[in-house]
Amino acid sequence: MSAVNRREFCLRLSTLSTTLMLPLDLHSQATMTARNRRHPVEPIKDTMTQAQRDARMAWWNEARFGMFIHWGLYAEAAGYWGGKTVPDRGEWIMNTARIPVADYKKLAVHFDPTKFDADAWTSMAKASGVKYIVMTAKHHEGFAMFHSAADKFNIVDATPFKRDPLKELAISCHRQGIRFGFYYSQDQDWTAPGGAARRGGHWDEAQNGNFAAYIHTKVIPQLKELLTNYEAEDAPVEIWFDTPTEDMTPELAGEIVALLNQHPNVLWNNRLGGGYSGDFETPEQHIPPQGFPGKAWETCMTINDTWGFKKDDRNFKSTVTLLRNLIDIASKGGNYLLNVGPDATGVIPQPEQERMLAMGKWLHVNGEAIYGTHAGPFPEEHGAYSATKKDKRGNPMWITVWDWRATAKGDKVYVSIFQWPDSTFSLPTMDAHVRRAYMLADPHQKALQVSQNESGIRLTLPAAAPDPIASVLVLETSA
């Protein structure tokens, strides 16, 4: 992931998917040669149905949960460099400390990570309620997380590891039941010759090269490894891509387009450049007001303050807000894709795994309010903008609501409450009828009373909170 700069980059990114793609088959003539001056090479997806499009998507759209893993060189470092602290995030420390390509490698004659244990990470994901992971298969460091042919400069070729975490935690998600997918960056890569640096270009006479020569030597090698070497796992499902360039024109970006064409059931997000938009937008850090309506879209979001393992990042994110950032993703029908970062040794620091396992509690009992379920009826519940206070860009300041949130499935509507009320709870008028109400804590279903007119729909409830964290209500419901 990037730094401080990166949610104005997003925002960017973002205004360059707001075009609807239509079925092949509603365009004209004109707006075909007009989409394929923009797109050299035309991904898969824009020549399907709605139909077709829906059913790739339905597996992300029903999973609403992933963990994202940081894991590289990086963590060998820790925050550290000559002995000194290096501000910033973990994965950033090379550009931050604008460190020599010739001693960043030097990191990886001492990265052993005997600890790693592909089954553990996914066992806890498992447990946390997780549905997908995607791992980072090489960061901006350039350092490959798997065995590639393409690059020496590898965990398996560079390291007295030996071993390929990637292609060991794709078998043991396949065994478990998780979808696999990795972060791969495409763009920005410190130790390639010809690899794009953002923050102030290259630092290192070794870094220069030739930017095309870099895509076609080593990322487009790299991804063919990637997209065939795992099938056999069903993986990956996913790729995220990262910090595009200037560098990434729309024909450099169109052979990586032709490639990915090649599986067309591997979704992509919004990160490649060259003017793509992806499968999916990629809010990070923060949770958009209001969703993307009409887009796939996925909130990336670290538990403390780093991607990748910091040592002294302490600032744990508490499981009351992991949680409420959960169910507020899912109200506004968006993914909740949470990172964690593994030390040197191979494993996620304790506190991380503890936070995962409290979700992924939650969601034992109260999954069917998550998991598969779209943006609920009542868009207000979000919170309103303020008609006083600016944000820093000078806009109108949303004010988030934190009292409950809901979400719908076929003819249930789920409400997450936050603030237990006294005895009644109020609800904005909704279109369907209410038929019955229940907690969908309580093993017997017990019915609880409601009411419901032109005014909106009151209920009474139990005297406690199921959760103190939160309480899901279902409406069940009818035309």
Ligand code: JFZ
Contents of the next structure:
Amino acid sequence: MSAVNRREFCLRLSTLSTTLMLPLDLHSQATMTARNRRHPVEPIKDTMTQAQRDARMAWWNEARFGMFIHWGLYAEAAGYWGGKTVPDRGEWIMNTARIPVADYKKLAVHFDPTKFDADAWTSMAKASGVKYIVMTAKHHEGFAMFHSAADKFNIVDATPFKRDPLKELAISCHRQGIRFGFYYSQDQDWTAPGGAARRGGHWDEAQNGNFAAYIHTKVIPQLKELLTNYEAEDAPVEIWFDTPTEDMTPELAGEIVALLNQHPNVLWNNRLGGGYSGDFETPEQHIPPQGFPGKAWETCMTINDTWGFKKDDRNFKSTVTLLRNLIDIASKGGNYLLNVGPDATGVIPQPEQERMLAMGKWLHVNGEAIYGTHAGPFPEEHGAYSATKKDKRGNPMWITVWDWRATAKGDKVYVSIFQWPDSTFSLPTMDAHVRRAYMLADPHQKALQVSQNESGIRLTLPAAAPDPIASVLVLETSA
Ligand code: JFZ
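Pass me the form predicted together with the named molecule as well; I've looked at the form predicted alone already.
Every component of the complex follows; first up is the chain already shown.
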């Protein structure tokens, strides 16, 4: 297959899987089959042992809540090109509007986010209760949000701003005790010759080139920079790769893995490509009904309908929805990476800050029920597959129930109650014996009346819910 055919084939595959809404694993299986046909060799093995993986994942498994930041030149366009609105996500504008490379690069000439203040971002993040931040170092547009010797198309060399926000953010995170990682689009790059372009392939001759050369002259040198620039800040801790295509062969991905293996504390997601599964699963914009039992996973989600800033996108999720999502994810043992999209002045939109801070307010009181916990002991609270209703694919439909969710840590079980009961609160059976029960928000931890038998646990709760969104009941147990 020629390079062009290969890209078309992969594109068709990816369009097909999005159209059919195939789950990610099916999608990668399909890609793998195609890849193995072209690459009879075994992918180079990631040399990490399971014990090493567990060790580097330890902080991540406790964190539960992170903040994603999509920030790049697309914030300057803000969803508009040539005076017209462009549909779809803000950071895809160059591809969606088929903007020529030279025109798009001109955005850099005016990019001057003088209101950017790393400490303001990290203070907000800290007050929101997030434990780690992942920011776009380079998105599909190919523009580096850090100083790069490997490519002049970067924020220090190509804009009037001339500062390195990624570095400033890493330093600020270090000071605030927040872990710092970055997103890096290793495969798609719409301004570098040879970089891949999904959804229709290249649209400008300036994009023509060799993919392997792009990996060797831009990706690997920039990853080297990013892996060593922040060592004084104990960063990065995580790399978020994205949208691998058929171009990312096991051999090319293997070169990246060889580099990653020199930084054994840096964890990376399942989107490198080339057959590598990475450290964690990345369900996007949804929460798997039963999580990923036995696997580390992180749901990433937009706070409105775009990752990169779009002036007109005001469809913000409510704090109620966002908090329920966080609690739901924790009850299934996953992390929530919630995205904000700063504008071209360097400010995180006010409605996004408000929602993040509201989550932090709840976590300030109830964080014990989230951080460092694992999935709760009851499988029943999440919902069930319908015996009669079918989903779009004809499989039994999952019906979510939103009464309460449970997490656990040590000898404690935390039940976050969404639907405050009128009289008695009932829970299903549990192996452990409940010694004592109290509300987490109660400073006196007044013991609640509790009875337990083979059919379940019954409790008498205070008449009014301590919190309008979710009130946490603590069960102290013994074997
Ligand atoms: C990708 C990017 O294209 C997007 O701009 C954003 O950065 C997001 C976090 O990641 O989009 C994807 C990637 C994977 C899937 C869907 C959208 N997927 O697997 O369904």
